[in-house]
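Heads up, the chain below is alone and in the form predicted on its own; it's given as C-alpha cells.
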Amino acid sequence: MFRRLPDRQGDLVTFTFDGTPLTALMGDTVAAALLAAGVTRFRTTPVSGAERGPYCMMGVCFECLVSINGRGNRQACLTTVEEGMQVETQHGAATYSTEISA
C-alpha cells in the first residue's frame, strides 16, 4: 500500500532492521524507509502480543514504536534514518534500567 512518489530520488543510506541490511533516502523517516522496504510490523504489544505499524505517521498514535541503537520506544515516524542505525521490532514494552554509569 505505501508507494515511494516516483519523483523522490536522493542519496541513499544504509541500516539495518533486526539485522537485515536494507537502504533508504537520506530524509527519510525510519517509518517510511521501513515501509518502503516491505516492513509493516514494526512492534508487539505487551498484553496480548499483537502486531503492530505505523498507523498516523505524524507522532500522536505511537503505532511505531521501534527499538534503535539499543533504545527502546523510539516513534519510527518521526525519526530521521541515519547512516549505520539499527533499527530493531519492539516486542511488548521497553524497560530501563534505573542504574547509573560512573
Second form
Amino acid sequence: MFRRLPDRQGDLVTFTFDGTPLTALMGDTVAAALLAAGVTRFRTTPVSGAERGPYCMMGVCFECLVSINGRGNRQACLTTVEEGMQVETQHGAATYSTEISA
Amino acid sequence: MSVHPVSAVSDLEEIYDLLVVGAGPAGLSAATAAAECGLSVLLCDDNGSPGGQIYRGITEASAATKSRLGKDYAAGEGIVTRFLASSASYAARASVWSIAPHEPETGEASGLEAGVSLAGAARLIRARRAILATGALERPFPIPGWTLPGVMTAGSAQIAMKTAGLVPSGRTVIAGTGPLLYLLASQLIGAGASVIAVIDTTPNGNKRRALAHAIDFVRSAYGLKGARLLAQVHRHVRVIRNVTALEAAGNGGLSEVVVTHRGGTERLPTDLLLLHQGIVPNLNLSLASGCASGWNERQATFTPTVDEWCQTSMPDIGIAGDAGGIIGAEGSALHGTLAGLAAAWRLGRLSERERDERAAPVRAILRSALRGRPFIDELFRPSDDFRIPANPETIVCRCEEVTAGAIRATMPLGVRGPNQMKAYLRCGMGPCQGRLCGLTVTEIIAQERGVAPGEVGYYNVRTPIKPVTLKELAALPQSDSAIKAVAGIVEKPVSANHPQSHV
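What about the form predicted together with the partner chain, after the form predicted on its own?
What follows is the whole complex; the chain from before opens it.
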C-alpha cells in the first residue's frame, strides 16, 4: 500500500511483527515501519472483531493500537521503532498480566 | 541561548510561568514570544520533533523532501529555528492530559496544575498560565466502510510522506473537499504515486455563497496557489464531481470505492482510499479544562470562545492557532505570537503599551493572512450528506462501532444531547474519546430534533484526555486528605517533592 521513496535513506533497525523479522529506517514510527513493510491490519476490535489499521497517523484515532514488547494499547503512530522491538497484532481488548511488579 | 530539552518527568520544574501545549506553528511561536519576554516556558508536544502536523519532520527533512512538499512546508524551518534558539524548556513525546486551576488545600488558588506524561511516568506540575495550541484534526468523514484497513485520511498520507518518505504504491483514490485535497493530490502525483481518481465532494451550491468573499480571496495568497494546484491535478488525474454518495467496500480490507455521481454509480478497484473534508479544532483539552465554546456555523464545528488577546473563558488559559478556530498555518504562527505577548503582559513582563507596540505589526500581517479565509470556509464547507450520514448502517463511533441508525433510534427515548445518548450506546466512550465522532453525533441529534447544533451541545469531555496507565496515576503524589478519604488513615508522609499536589 505504501513504498519508500528512493531518496529516503538512513540506518536500518530490525524489529519483529507477530514474530516475523522486518526492517525499518531509524526514526520511523512503528506505524510507518509496518506500513512500509506492507502490513495494513494492526488490530481487531474488542466489539465485533473487525480488522483495523492506521487512520490518522497523528495520535487522535487510536486505530493503530498494537502490543509492543508485551504491553498492549500502544499507539503505533506515536511510538518510535527500536532495535529488537517485538510488535504484535492486538486482538480485541488488551490483556494484562495480573502479576504485580514493583 | 537554546531550548532546554526535557526527557523525563523528573527533569520538570515544580512551576513554570507558562505551559504551552502543542509544537505546531501556534505553540512554537507562542513559546518563543513568551520566552523572549523573559517568562519561564515549558512546551509539551505529542511528537518526537517540533513542527506539529503541518511542519511534521521539518527538522530532519532532506532537500528532496522539502522540494517535494514545497515552499509552504519549508517555511516551518524559520519558526522551528527561532524556537530552538529560545530559552524555553521543550518536552517532546510528552502528553498533557489535564489542566485545572491549582487549588492547594491551604492558601489561595493560584494558576494552574497540569498532568503530564513522559517516558512512561506521570507528574503534576504547576504553571501560572497555559496556552493551548493543540491544533486541528481532520473532520470525521463517516461513510460506509470508512473503518476498513486501506481507508485513511489524506493528512495521514501526508504525515507518512513527511516523516518516513512513504508514498502510496497501489491504486489510490483521494476523496472529499477542502484545500488540502488538491495539495495532497499534486504532492502525491509529483512523488510518483498512482492516483487513479480525485473524487471532489464539494457541494455545487457553495460556489454561490463563496462568491461574496471572492474579491478578498483573489487578493489573498490562497488565490493563485489554489488555481495552480487545480490546474496541475486536472492535467494528470480524472476528477469526479457532482458526487451524491461514496462508499468504501471490501471484506476485511478495502477493495473498491463505490461512487455515485451525475453519470451513475461506478465501482473503482482501489488499494488505498484517502479521505479528507477539511480540518476542525482539536477541542478535547480546551473542553476538559473548562473553556467555553460555541457552534460556528461557517466552519460547521464548535470553536472555543477566545478574545483578541487569545484569552478563553478560563482566567489563566489562552488558546492559539487552529485550536481556537481554523486559521491555517501562517495565521496560526502569527496568532501564537500574539498569545505569547498576551501571556507576558498578563504576567507583568510587558506593559500594555509594549504589548500593543509589539503586536501591531503581527496583527497587520495576520489580517492579510486571513483575508482569503471566509471564501475558503464557504467554498469547502462539506455537504450535509457527508457530515450527517443518512445511511443507518454507517458507523459513526469507530471505537465502539455505533451506527448512525443506532444513534437515531435513541431519539424516541427522550435523548436531547450526546451525553444522554452515550449512556445508552457507549458512543464516544472508546479510546479516541469522541474525537472522531463528536461533531457527527451532535449534528445527527440536531437534525433529528430540528434544532441548531449549538443547542444540542457537545460531549462533556473530561480529564485525562489521553489514556494514562493506572501505574502512572498510582505513582502520583497524593495529598493527606485524598489518602484519608480513600484509606481512612494517613500512614506515611506524602512525597516530599510535591507537598501541595492535589489530585
